[in-house]
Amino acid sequence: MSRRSFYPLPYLLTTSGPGLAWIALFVVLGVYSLFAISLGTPDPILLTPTPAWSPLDWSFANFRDVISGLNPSGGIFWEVFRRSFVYIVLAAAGCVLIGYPVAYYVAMYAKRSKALLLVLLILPFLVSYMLRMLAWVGLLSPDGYVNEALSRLHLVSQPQDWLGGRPSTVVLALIYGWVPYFILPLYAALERLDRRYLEASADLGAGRVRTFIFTTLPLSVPGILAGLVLIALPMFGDYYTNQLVSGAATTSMIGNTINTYIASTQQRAIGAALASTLLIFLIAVLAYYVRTTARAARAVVR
């Protein structure tokens, strides 16, 4: 590609300048403020965190406390991180098991009903996430419709306390809340799938099952990964889902722990350091995903 095919620098600055300024103001500055609080020292009198805006004033004491708390042998944060990881893996697996058949059917087989199905998939985005979780709080309450239906079917002898700190309730709530965000990118990937590969597989004698296993599924892996990244990263910081459907310390996730420390004036610096550590971890995961997908794309081009 010649140099003349690129847009001139003034044009790029004019078109992308406002967006870059917005990102710099509300993202970069916000992240730097988070790290400034994490690397600051508490006020000796009020014991409130004092941000360290200059790198010369940085103190890594809060990060050392967080790292020591992540020690598997007795660290105060280790159990929370382990529990969060287990919940998120189970919720992500549930989103794949539920979302893949839906996205596959809409992309491959839905004809006249495709527009209606897409509207139904987009509808959850028009309702507040918290309102959808509050609806489940009403359904899962001791006198809610779930216990009533189970009692009428004689599946339970007495109302179950679904909101009393059950890990299964938290995992199912995470699946319900985030599965729409997994379906849409996967549907987009399946919709863009080159149908000639499927026709070639059929011409070579492969049936529908073998075509799906050896052709469709491998080609849809980028869409699956995109959907998993889109739902897994926010799950690490999600605290209101667990708080609404459980609220028990035995099911507390990393987002709940960060929220607890941030709400405490004297422990706010530890909460900021914990959030900064989580942010670094998620950036590393996202960088690995971007690198892997870029490498796969270059391999396809070649």
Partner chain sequence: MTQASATGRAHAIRLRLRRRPKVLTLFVWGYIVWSLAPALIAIAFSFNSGKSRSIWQGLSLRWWTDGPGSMLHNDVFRGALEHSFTLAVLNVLIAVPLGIGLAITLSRWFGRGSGAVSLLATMTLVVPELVLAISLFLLFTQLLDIVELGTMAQVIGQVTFTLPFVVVITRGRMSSISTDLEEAAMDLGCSPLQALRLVLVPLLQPAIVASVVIAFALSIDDFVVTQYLSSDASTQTVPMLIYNTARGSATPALNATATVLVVVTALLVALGGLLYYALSRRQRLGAAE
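Having seen the form predicted alone, could you now give me the structure of the form predicted in complex with the partner chain?
Keep in mind that what follows is only the chain, not its partners or any molecules around it.
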């Protein structure tokens, strides 16, 4: 039987009214402004962006520019988009390779040390992202500890310019920045995993490796996906990590391009259209993810 409590509408409005108004004013209207600029036509003389608030004034010219810019043969955005995609995929893979064993160990094996390990896993969240990047800027500088250690070990003959625009540095910085965000949700998923499945698998004669490959790993796929979503979304909007550890145009990502276009008054509408396209793309990916995981969950229940 449905057990709903009786609340008068004024009560609901009193508690949620301000929050709802805030969301309407800043989230809904904010995103609408983004699209209004994207769909607007620039002022013919000043070339400043003019928002198209009414659907009647919508022009898709900026979106057409973005789409043709994403053309693999000669589009102006193609190279930076491809590069961002490669960096993000590599960084995400790195996060899985480093984060999975850590989450797996803490969830499955840690006993007395578990509380301590969890605190240590949470500590990076207390240190601001920028400070963590600043730390690497110090370590990787020509006279920093990394070069010193490498030359002591005779791995390099002279100090390397790690911060001079190396893609590997950018990918490693992304991994370093985001791996803590990947570990925690995955740990939570592994922690909830029903141990009886693993015991059943071992009982059926599977060794530890086989139990892991055929039981633990498939069961932890939802946790891995949740962690990947959590880190991939912000990486698509990241323009500061590569600026700090490289700063070169050859390692710039889609976020930097959007940034540049928004900063220039005359091309702001193109920047807005790029940001809108990114938003639509990510929401489509996310909707697909939500739908498939919901379907998978239903299948398990059945």
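Residue numbers count along the first chain shown, from 1. The term rigid core refers to the most C-alpha atoms you can superpose between the two forms while keeping them within 1.5 Å. Note that the structure is predicted; figures quoted are calculated from it, not measured.
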Next on the checklist: Is the shift of Phe60 between the two forms large enough to count as movement, that is, does its C-alpha move by 2 Å or more after the core is superposed?
Outcome noted: no
Checklist entry - Once you line up the core, how about Trp22: does its CA shift reach 2 Å between the two forms? => result yes
